[in-house]
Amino acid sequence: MNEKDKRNVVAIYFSGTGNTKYCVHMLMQELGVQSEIYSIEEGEAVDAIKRYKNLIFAYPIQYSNLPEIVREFIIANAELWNGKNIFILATMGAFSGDGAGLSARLFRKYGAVVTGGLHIKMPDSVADVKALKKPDKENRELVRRANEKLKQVAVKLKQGKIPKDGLSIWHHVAGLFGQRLYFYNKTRKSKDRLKIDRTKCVGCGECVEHCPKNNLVLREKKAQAKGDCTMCYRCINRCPVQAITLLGDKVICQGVIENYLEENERV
């Protein structure tokens, strides 16, 4: 990534508990970038998309595919792909095989050029499933490797040395044999799987107001479900009184990037 490059690029992401927003920041900040940052769900990103031509796109891996709130939004603004040179980011809790290259087989579709993808592992946000849970003290070392992942991989940019994370076949192969089939037949009913407590749910709305599609309401002061859940764990990771639940019957561990976070490292 040239100089002019790094001041002529925005960064488009989505993120369900804060990895992948605190990992886009992080790397805007290794490479000194002054420039834009837009998460998919604010109204300003499809128009920064338009005025620029070099993008970062981020989000996290979920069962080892694309959130569907953000194949959705590829998929809806395709004509503002074409002639995009798109560098991908991808958070994971582990080893997703092609996670980049899920968005980059949907952006090659539509005309754009993926210079590169990146990997970064995370703390795990399933919070009602027992695999990759693990102790704050290991999910803030995540963190920190994480941190020294992207100084490393901005030096990198800097040099003009792109990784290639997730894009070649041998990766599509490995995250489609070796996970995606599997978890296909586990989440895909996960639009319409979400379960709210009502004993538990005391009516207070935090679900609500950070449902990134809209899935969540208050009915009789208690949250419902409309059956539009796209798995970014958020509701569940916030609800209080751990009330919500998807593909596991109790909430093992409630984990948000601030957790793992000093206060001074919070974006």
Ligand SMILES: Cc1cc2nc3c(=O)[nH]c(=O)nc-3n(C[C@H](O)[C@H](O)[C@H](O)COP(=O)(O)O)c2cc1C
Second form
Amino acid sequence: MNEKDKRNVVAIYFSGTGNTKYCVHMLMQELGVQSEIYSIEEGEAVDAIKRYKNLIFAYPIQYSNLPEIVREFIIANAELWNGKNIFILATMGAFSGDGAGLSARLFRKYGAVVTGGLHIKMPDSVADVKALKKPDKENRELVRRANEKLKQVAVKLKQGKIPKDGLSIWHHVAGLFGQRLYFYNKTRKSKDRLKIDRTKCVGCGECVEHCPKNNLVLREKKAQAKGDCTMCYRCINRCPVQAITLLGDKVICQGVIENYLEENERV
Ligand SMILES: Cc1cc2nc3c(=O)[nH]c(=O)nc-3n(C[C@H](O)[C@H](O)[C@H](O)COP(=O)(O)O)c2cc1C
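The form predicted together with the ligand is what I need now, so please give it after the form predicted alone.
Next comes the full complex, and the chain you just saw is listed first.
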């Protein structure tokens, strides 16, 4: 990779609880890329996409589907993708089938070339469902293994060997039948299902401040949802009194990426 290539790519991501953000930063670091990295929540993201031809685009998987906020961002900026080269990174708790393929199909529709796909297993962010919950020690190990994989992928990318995770027809079939048909429309149907326990809520405003959709407001010193949840679980994992739930009725275990990293490993 020459000096020009090192600045030739921009990374754009969405991350609910920090897993995807962490993976993007690690990949850029391992690639030796001194470039810009933006969340789709930042105003600069759109401008950066306009300036670069090569993109890394990253997001977490939700029920073998794209988070609503990511789908909306891609569609709202449909005219930006024409002629871009896009490498897709998808993080997930266990399995997604065609995680990278989900946005690849949209990007191709809007004229982009999808250069590759990468799936990275990270700690599960669904704090109120028991199924995939792991002890902190196992989650730390998961993050360590993710780091190893990102290092190996960076070496391969520099040699021109590009992974194609989630991009084949077989991945598409696996994603569809593995989960998506079963959970069909779950992401959309759950837009207005956020539950806030008013007896627990202390009105600190942490959820209001961090919601990527501005879906939360404080009314009479209690948090209230407006019905536009993207199911990222950021508020649920950050609420200091565990007053917010979505799919389950009780917070079982809160976790954000910082919990699984040493101070000097945080991005
Ligand atoms: C609503 C929801 C649904 C999820 N569905 C899946 C899934 O179908 N398969 C999977 O492997 N992980 C699933 N996960 C786990 C996340 O993809 C995983 O924890 C991801 O790394 C979170 O990234 P983030 O911290 O950047 O938001 C789901 C998470 C959420 C919040």
